[in-house]
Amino acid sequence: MLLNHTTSKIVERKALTVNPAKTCQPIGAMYAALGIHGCLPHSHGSQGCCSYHRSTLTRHYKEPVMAATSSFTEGACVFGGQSNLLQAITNIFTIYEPDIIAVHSTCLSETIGDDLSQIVGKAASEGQIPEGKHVIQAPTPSYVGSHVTGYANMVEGIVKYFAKKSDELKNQLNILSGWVEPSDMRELKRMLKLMKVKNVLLPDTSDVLDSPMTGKFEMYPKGGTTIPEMVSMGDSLHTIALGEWATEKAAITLDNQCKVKFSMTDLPIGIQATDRFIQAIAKAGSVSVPESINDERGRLVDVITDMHQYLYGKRVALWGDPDQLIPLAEFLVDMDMKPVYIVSGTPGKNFNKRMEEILGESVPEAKYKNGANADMLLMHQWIKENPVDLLIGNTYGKYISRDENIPFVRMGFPIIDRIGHSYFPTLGYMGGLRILEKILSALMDKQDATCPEESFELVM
């Protein structure tokens, strides 16, 4: 197969990345913008960039993703893209009638030095933005960071533009959702409803990228965080930011701009991370934890206990986004599994520190790396040195799974060869059950397929 010639000999690389465990910033910015109601993302660059970003999101969500582009040609590359963007703003409001245009930059526009803030300001001063309409912007050069960085930059731009402080304190919490699936955002809202906590979830792609088939085309589906909700975030009691990489910048901006204090917590994946999330909500919202949520936790613990024999000591390789990998690794350790290899293409200095805290004592042999050269080639070489029992990550691990005959659970972004991730959550205790069921199914299918005839059991 494609990777059969991967060698187990690891050579230190300073500049070369092979099969990176990430994608580019504008995809993240586009996804964040889709979580706003009535918003049309706009890619300030060439048509090819926008087409790639749209197609990747469409393949992952199996939904049509709408976005506009400045359509750079040779002239814009030389003289700048200001006229392209100004014309695009006029055309978009006239033809497509969004409430908001969310502009993000690309490698090309960043390299030639286009100033989005200045261009958008010019559009406003010249009356090209209709009354009641809005244009927000975020810098997202693809040659820095990853899709998570772009998501974080756009969420920060949304908060900076819309959140306003008034004299009226609102009895609500802000929830910055991090890069998760529409199903996860729906699950967050369900848990908050059970706890009777009024909230503003930003972004919110539920009912946008998992909208039902109605037989009628809607350019702007019913989902997404509304403008009044975003404005009200400046008067909220507190902000809960889920995932340091995706939401910390927005939380800090909201604190500096509107004096709304925040708490950083991991995405609620698994038992401990969900415990911390529930406790943070209970404290900030001054509410108690309902019995129904405690029951969900108990069911997850019960299944882990029942099936522990299939989980104990299994070696696991993970790749993806830091905000997901950190609580996922913790969850695996809680189940007595061993996450031995972890890579993420997203840079960030706290990644190694957090992994050391989680794995230092329980899995001392673990290898982990993020940022430059933390790629799928390195992951495959580690596996060649010492195999694993299970792979967890996005679609790009399927080559390793096939070549090494290792069970594979798809999780993260992008997943472009399976369905279900945008409909079944992985957050919360119920999401933990979903992850556990997928892990057990993969491991037990492998056992059924490879065990000797005399060990093939009907009841497992």
Contents of the next structure:
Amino acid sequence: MLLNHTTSKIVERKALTVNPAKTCQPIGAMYAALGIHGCLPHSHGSQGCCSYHRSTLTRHYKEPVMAATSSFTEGACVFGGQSNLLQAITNIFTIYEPDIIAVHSTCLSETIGDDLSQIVGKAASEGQIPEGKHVIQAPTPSYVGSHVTGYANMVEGIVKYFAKKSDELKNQLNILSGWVEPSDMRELKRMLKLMKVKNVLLPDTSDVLDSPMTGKFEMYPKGGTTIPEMVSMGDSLHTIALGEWATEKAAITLDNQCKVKFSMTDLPIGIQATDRFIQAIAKAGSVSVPESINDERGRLVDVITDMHQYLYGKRVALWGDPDQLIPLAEFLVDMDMKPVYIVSGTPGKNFNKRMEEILGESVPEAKYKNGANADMLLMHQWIKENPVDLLIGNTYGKYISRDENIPFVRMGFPIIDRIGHSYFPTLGYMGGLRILEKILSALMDKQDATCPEESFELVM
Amino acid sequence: MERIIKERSTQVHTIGTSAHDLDCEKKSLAGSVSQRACVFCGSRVVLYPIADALHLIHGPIGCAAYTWDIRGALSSGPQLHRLSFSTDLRERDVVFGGEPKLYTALTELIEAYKPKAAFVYSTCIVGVIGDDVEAVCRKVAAEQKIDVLPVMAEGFKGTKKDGYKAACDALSKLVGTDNNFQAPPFSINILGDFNLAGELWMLKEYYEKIGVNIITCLTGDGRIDEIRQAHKASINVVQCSGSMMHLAKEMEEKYDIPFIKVSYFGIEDMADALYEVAGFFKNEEMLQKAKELVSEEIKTLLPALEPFKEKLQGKKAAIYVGGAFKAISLVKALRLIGMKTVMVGSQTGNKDDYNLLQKLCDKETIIVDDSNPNELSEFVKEKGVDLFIGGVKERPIAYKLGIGFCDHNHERKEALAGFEGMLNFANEVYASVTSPVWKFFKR
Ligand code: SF4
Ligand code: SF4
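Alright, leaving the form predicted on its own aside, put up the form predicted in complex with the partner chain.
Shown next: the complete complex, the earlier chain at its head.
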């Protein structure tokens, strides 16, 4: 029993996070930057942070993850990191030849008061940034926010730097994709193609973090949003931003900067959220919804109908990022399941309100918490008090799953002990079908493995 | 090799070309995609396997989240080390200081988990905002009546190596605190084994078979009470010298316990590790038993290795690992299964290590210190390598290049130490190098 240290007795904790349900800002900034073509993320701080972020992304995507570091030492901490960053910019452009360097700060560089935009400005004015090359930046101290806000900051940084308004309006939409998998980015593009809507997807990690095996190591794989695409975002008809936590900031900036209005929608997870997404696209792109998309929806609904008896009333515990948890909880309720416990280490003002809307009537017993102390220990204690039938969340749920013998569906970040997340989408109706399939398999596998011999059945 | 940075040329050497001492123990260049980590990382990996202690990370959340149970160091009992405890510093704490939060967190934790001792790691931010971690630890220790050991591991204060030192400093405060213990004859400590994939358990069996008692292993499957008794050993047997040398030296000075450096990887080195201990005790019977054990093991091992050797003969390997001592054993072990090392490097090697490597390897072998993915992939292509041995960040690069891989770091799932380990190693190398998957694309 790995977690036999955990008891159901919930003690008020004032200063302690145990088994966090979040991680720190820079890793989100790094992930977002990897979704730009020809971009090398750069971590302004000591080597350790950068090394951890790269390792974690590597473990999740099973792909090489490149990022440079300012390699702070004590000197930098005393005199500031300016010279490190200036030297780094020069070195990176000569050695690694990216088109773009995406600098993010770390706790350390923020605390000593390095001003990234000032330093990058200095590099530019001193001619250290070669013609046609770019250095963008985002502040990401981890003592505020979480990996999700780090992602949001970098996407905002990208928009701020690149998006320009010209005289020519482009017949295209901006889609701010939110923190989702390469497979989901691919799925978003597929849906938009079916709807015949031209678009710029930002960022786009497909073909970067799911790149095919060719026998070559590409520092900059073929995927990622391109510079002309990012520049053109200022001329788009409208922006659809998926997930408030990860994308609202960038959407607002784009609106202020280039007067491109935006609609916030949830990540299209499940039926209703995907409906809203499709509606938003149809409206903003002035297109009608094609039959093929309606068919996909119909198939998802059909499978739920076929299997609803297995879903009814099942109690589920969820953890992860707010943008995912909100539509996921809604989807579970739509499938007649009961998301009873929900934690997210990422703070945010609307979390409780949205959960109340979704769960208030259908799952009045639900407990949810986000921000400080919303961690996996709390989740486990709730489960100990009153168990659940299913867990949905990132890899860290495996301890609870094993100790309490609860079926477990992996979703979110990081997943470092299974594959599939970067290849099969969970967005859209097709993604909904995959979530459903995983849920059913997990529940039924347990039933098959544990039911008494006399009730073991062939047909389910 | 156009892409190699000029500033780094002193950290790369090809054997047989004009002689120069390899530059090492240097800071990484700002802007490099370095594979290195930080002081905190070093201390955390060393102390992590102490299973009945509390490990509290004082800093913002990331430092704790990324080190949550990432090293497969197995415990035969408590699992407290596998949880992740953090003070999760917020903006407020950074401005006003994190000491009150640290105090509360520690107190709450000790009350809830009743650990045998607590380690408190201070990370970068803590160093910058100037929290007096040592004072808080002293205070809590006095109140709670347990050892609370500060690990001064601010990431920017050096490299992973300095983290090893910080870990040793913390450990040395525990060593020698239990004097009631009577050590049995022929007692040793094992230093620098972390019980990845249960390796320590195999080693223990070997030592026990030849009549040697192990007081404690620092730090694999570690227990606080055993560490307190470590000074009663007759000798320290140091494996991962990079990480544990400080402690070995200190124990020699303080308690007059000599140490020997060994490696448990590969037949020769494993056998030597047993012989040297027997030799130290000047005990004929023990030496005899060791010889018997080795010949017994080899009798089954060598024929078992033969089929692998046949298939792997002449294949080329590249090694890039954390410590250089490990690299040395790897070169020998690869030779045993017919493979040639054409590139070898480490993140933290020192002059002696690199000199030894130069002597050991063939002409034209490339030796590197603190390398980066670009260099590594260039070398691998240039040399036509069939196998890469490295850690988590090297694995996907090797695969992308279409070559086999073997993890010799935190993510190994097979025990590679000892005689059984050698067979596992051969098996793993063979599986990777000869996998049919490589035929599906052109290199
Ligand atoms: S110091 Fe900050 S940025 Fe670095 S790993 Fe820790 S939390 Fe993340
Ligand atoms: S903040 Fe410092 S201690 Fe923490 S991971 Fe980064 S370099 Fe290491």
